[in-house]
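The chain below stands alone and is given as structure tokens, in the form predicted on its own.
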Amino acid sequence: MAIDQNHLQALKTISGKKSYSDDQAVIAPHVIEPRGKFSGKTALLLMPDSKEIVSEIVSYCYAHDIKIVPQGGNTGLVGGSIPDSSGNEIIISLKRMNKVLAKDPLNHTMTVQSGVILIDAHKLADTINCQFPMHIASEGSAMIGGNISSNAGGINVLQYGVMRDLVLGLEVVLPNGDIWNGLTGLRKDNTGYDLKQLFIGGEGTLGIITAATLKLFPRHKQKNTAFVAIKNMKAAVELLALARDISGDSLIAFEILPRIGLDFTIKHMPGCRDPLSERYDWHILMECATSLERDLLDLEAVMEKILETAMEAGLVLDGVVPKNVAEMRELWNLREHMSEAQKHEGGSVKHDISVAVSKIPEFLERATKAVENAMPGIRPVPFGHIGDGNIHFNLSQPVDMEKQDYLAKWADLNRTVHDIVVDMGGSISAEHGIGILKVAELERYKPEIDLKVMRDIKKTLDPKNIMNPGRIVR
């Protein structure tokens, strides 16, 4: 059944004149996901500005049963801010609220409300002489409620751990309309349970975020970089153990490239090349980092005797250093532009799975034999961030096939990848979330006791199932 007429303009009052839009070429990029994989429909699209708005459209909607879907910059993989088909489920989009709430240099710390873009975050914290450390592919456009409801990883978990390692405290609209003031730069509050913790990952189904306090670091004043070509996995596994022993624990990213990643990157994402002028099977993009001046720590020679011992340990066959920002850059753009450049060679079925570091070369030899025994000519495109045991397992479809015809296989091709995964203890998800995409999975996989308390969270909190329902949890 559609939304009442008078709920929807009870709606519009409360939001204000230029806080909502039900001009459906407005709200038609709040619908759709970035991969086109899930689109839906709503009614009305809200952009409060406020708190206090946020609480007072919740407040109505939980009274009248009205379902929300809350939604960030709309960057997720997984379909969690993306209305369903129905049209019974309103927006409200944080874009509005992207005020800096508080700077404190002294405790590292900076309060921002969660529509600021990521980006602008990296550029607030510089304007304190500090870091923001979590980068993201998609910092250009994604919003800190959204990264932290998602608990985002990106190429800096190395060092800094993922959104639940980098936010202090909260403040977040629950699903009957209450406010709750979690805002705190404390590192340490051991008074109960830390409720944070029930909405950094909970992608919007225990309430709306709108605020929070980010932990911030010191600026690095060198950073090098190296891309280098490996024999096998097993090699990175030890490449990566031995580049953290010598550098002292700066190393910050550590990136896993295949050949064939690397080939439909170069082939299709314009000003790409091939750094090393021999063609390898695997490559690794790793990074140092310091906030410690050269005088009393010289990174580059740190770099240098990484790959000095690995090329004579026969880790390292082939490298290159950048000489320079800009070369710097176009090695990272290899990276970044990897996923991208898989749209071009059609049909593309993700998995963004972990295991433990130490078993990544045995699941890739697993996995990579599995599918292609379910599918002969699919084309696996593993990448990503082997430093934490993360790799996107994307598999490209056959060149002889047809793309529609292969994407119907997702979800056995999903099956036996993650069949394995879990097989070795792995998570189905490292750092993409379970939005609609991965419910079924997650009830296949989860053990019951884990989705009844999961469930009973939801129960409790969000009693009538008003808050991005059919997300996560059924």
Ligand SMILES: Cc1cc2nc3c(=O)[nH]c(=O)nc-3n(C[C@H](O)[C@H](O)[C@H](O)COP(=O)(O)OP(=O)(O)OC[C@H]3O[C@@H](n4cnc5c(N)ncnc54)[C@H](O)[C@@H]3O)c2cc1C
Contents of the next structure:
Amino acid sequence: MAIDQNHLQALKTISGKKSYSDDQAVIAPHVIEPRGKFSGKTALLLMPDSKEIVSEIVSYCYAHDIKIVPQGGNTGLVGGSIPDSSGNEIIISLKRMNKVLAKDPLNHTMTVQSGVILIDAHKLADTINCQFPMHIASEGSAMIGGNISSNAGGINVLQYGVMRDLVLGLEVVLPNGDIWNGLTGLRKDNTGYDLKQLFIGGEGTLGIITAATLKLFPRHKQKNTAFVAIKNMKAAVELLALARDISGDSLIAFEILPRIGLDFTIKHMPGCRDPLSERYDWHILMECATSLERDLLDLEAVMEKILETAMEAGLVLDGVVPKNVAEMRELWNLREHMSEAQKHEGGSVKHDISVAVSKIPEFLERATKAVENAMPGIRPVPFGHIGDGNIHFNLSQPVDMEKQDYLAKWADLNRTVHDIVVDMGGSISAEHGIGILKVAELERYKPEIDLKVMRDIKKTLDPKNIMNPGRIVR
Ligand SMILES: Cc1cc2nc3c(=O)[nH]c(=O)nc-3n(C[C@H](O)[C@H](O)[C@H](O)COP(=O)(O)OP(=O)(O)OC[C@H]3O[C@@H](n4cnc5c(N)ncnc54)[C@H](O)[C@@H]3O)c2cc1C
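Form predicted on its own done, so how does the form predicted together with the ligand look?
In what comes next, the whole complex appears, and the chain from above leads the way.
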């Protein structure tokens, strides 16, 4: 049943002029997710600009059983940020809540509203000689509230952790409209349950994050990148251990790029080229960074030492070190366009898995064999954050298959891969979350006691099930 017109009018009035849209042309980009796998509809997009208005809207929705989908930059990859197709869910976009509330350089923190775009958070930190170290390819659109709600990972987890490690305090509008003020810059606070942890990675199912206090770090003064060819996965994990050992813990990124992924990227993404003259099966893009001046630590020498030792040990077959920032960008473009490039090769079935780093070679061998047995001609493109044990095990369709026929096998292929992941003690969602996409998979693999506790928490905070219903837990 569609939302009553009187309710829609009341919500527009609460939100205020210019803070809503019922124009379907304006709403359109808010009801489709980046991969185009999910789309939905809504009669109303609300864009409040203060926590008080968010609270009033949510209170109204709570009183009248109106379902809400919180939305940041809408770059999430599991269908959690868009409404379903019933038309009964409204969107609350945080995009107008994009102000900085406080900067505290001596505490190495800043407090921002949740609609601040990630790349703008980087610039804000920079104004006080600090850095905010969360980096993802979608940082030009993804917002702090979305990053927190999805507990985003990205390329620097190796050194700085996931979003959970970067948040000190939160302000949240709870499903009944109450405002919980947990904004604090404290690094130590053992006064009972740490409530903010419920909302980090909560995917908007327990409340709407309106502001956050973020941890900042000293800015990098040196950065060194290398793109190397390696023989196989075993060499990759051994190189990681060696690089961590030699780098004085300055290794911040360690990403894997397979031959096929590199070929797709070079073929389909303008300006991309193979940095090496020979063809190799596997490549690692790694980066060291430090806030130390060069006279205290010569990072170039550190990278040289890593490469030299790795070559002597037979781990690295070939490699290149960029001479300037432009060349460094070129290398990172290869990594960042890898997902996009796969779109040009027809259907792609995605997996965002993690296992212990030491088990990556075994996982890749088992999973590749299993999907090739299940579907001859399938083209695995495993790439990503191998330094964190996180592989985007994407599967491009066989060349001679219809895209729709291939995508119809999505769930079967997921099952094949996820069974292996779980058998190896891994996770079926390393960094993208559950959303709508993986609800059934979560129910299959999470122990019943975990699911029960999660449902109990949901019922306690959101007894009317109005906040992003059906995402994570049903
Ligand atoms: C090209 C590309 C690269 C990516 N790379 C990475 C990567 O390396 N690592 C990674 O972890 N992810 C990655 N992602 C996924 C995505 O960008 C992240 O999950 C990001 O953190 C989502 O932020 P967002 O603002 O777009 O959130 P949205 O997509 O708008 O929302 C994500 C979830 O959070 C909820 N939500 C949003 N804002 C709030 C709020 N204020 N309060 C409560 N709930 C809220 C939504 O309801 C939804 O469930 C990538 C995506 C793309 C398109």
